[in-house]
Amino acid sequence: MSDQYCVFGNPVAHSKSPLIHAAFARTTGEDLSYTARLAAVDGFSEAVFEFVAMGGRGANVTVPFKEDAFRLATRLSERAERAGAVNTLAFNDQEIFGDNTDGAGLVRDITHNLGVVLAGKRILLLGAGGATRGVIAPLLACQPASLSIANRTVAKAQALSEAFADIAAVNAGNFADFAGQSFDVLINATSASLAGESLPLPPGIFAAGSLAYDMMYGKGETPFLKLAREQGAGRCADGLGMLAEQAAEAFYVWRGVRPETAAVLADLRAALGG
């Protein structure tokens, strides 16, 4: 019998870590079988107790049980720890590992797919929400010339500043409160792009030649690489590559080896039309 796997959500018929999994798995000649499970709202834990009961070997985890996955976990990665949740199990014996590859996955896909160098750039998330926090580290560790954040509530957005402040230094202010200023790379971390929401950002912040990128994907253009593209940044791109490469980096947890992630992706684009 093949080795399980799967992805928990709620809701999660929409999710495409199925698609991409069997792809790596044909890839790589592992041999296993990796399906959707809805677990309910108040049932998390319960429903990965069940899975591993059946023999379930490791899961994504996705909204809305991030946070619920790293109380779980019996055992943490240090980018978990970091990241305050968890999106990548693996069931070991009694054992409930839990790692975050969300900031792998977005590392990779702006340095290896979209050939941008973070290194000595100018970073800014928008956002402050556990999407920002899971990627912080793995973009403080290419060494940006600065990184900051921007929020709606300066609060949370200072939060995270001191969360990290013993790595490096992390600028936190509302949107207002970077205007005169520019940046290299801007990332949207907020939910804006899915309630088809602009989010307010002050004219010029868009450097010369710089990446706009939205962890959110879909068909069209999401508000804010609209915005980003008639404010002149010099690229923009949605999540699917992070998508795809957080995804790899959880097979690899899993497997011990690394997918390519290039057909797969390809394909992922084709189906959404763009």
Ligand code: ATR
Given for the second form:
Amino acid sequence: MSDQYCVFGNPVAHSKSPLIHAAFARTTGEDLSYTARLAAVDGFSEAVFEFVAMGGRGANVTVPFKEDAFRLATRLSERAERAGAVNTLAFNDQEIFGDNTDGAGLVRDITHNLGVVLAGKRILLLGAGGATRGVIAPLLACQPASLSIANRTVAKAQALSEAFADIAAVNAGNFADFAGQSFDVLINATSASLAGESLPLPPGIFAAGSLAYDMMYGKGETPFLKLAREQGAGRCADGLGMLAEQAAEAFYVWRGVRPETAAVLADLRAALGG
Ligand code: ATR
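The form predicted together with the ligand is what I want next, because the block you gave corresponds to the form predicted alone; please supply it.
The next block holds the full complex; its first chain is the one shown before.
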């Protein structure tokens, strides 16, 4: 029987992970099956134990279980520890290993797929929730000139700045606090796009030739990328590449083989109709 993997979420039926990992398995020749498993909102650990008892070898974890997975893991990678959340689990003997590939996925999409160098750049992260927390350390590892966090609730941006102060200085403020500054890479990690809302960004915040990156994706342009285009961002990208790259990194954690993402990314893009 093939090695079994899955993604846990609630809801999970919409997840693209089964399609992505099936494509990775085909192209790498790895013998595995990958399914989507719905867990009850208060039943994450039971769902994991059931899957392990069936012989499950590893899992991805999506909304709303990334913090549950962090608590359930018996061993954490350093990047999961830093992220405070787990999106990848590997089950070996008695161990539940927890990792987080989101930040690595974002960095690889920006640097490898989009060809944008992050070293020496002024980066602005918009939002201060779990999505932001997961990418701070991997972004700092790229040696940007500066990293700033703008959030509607300034206290949450400040708390993140303090949490990563041992790695590097991280500026924090609300959106208006960054008036008069401009950035080379602006990354939307808020959930504002989900509600179709746009962010109150001060004019002039997109430097000439800047990259506007939205971790969200969907059919058509997201509200953040529309704003970015209107305010003169040099380049716009949505989070579909990050989705494919975090999956490739998880596949590597499980199998020790790194799949190519270009073909699957093109398929995902075509399925979105973009
Ligand atoms: P996630 O885990 O996806 O990051 P989260 O922890 O709920 O989700 O964080 C959502 C982020 O989006 C927060 O930074 C939130 O701002 P607040 O901290 O002020 O709540 C931000 N956000 C959501 N809707 C927003 C909106 N309409 N305008 C600005 N920021 C918004």
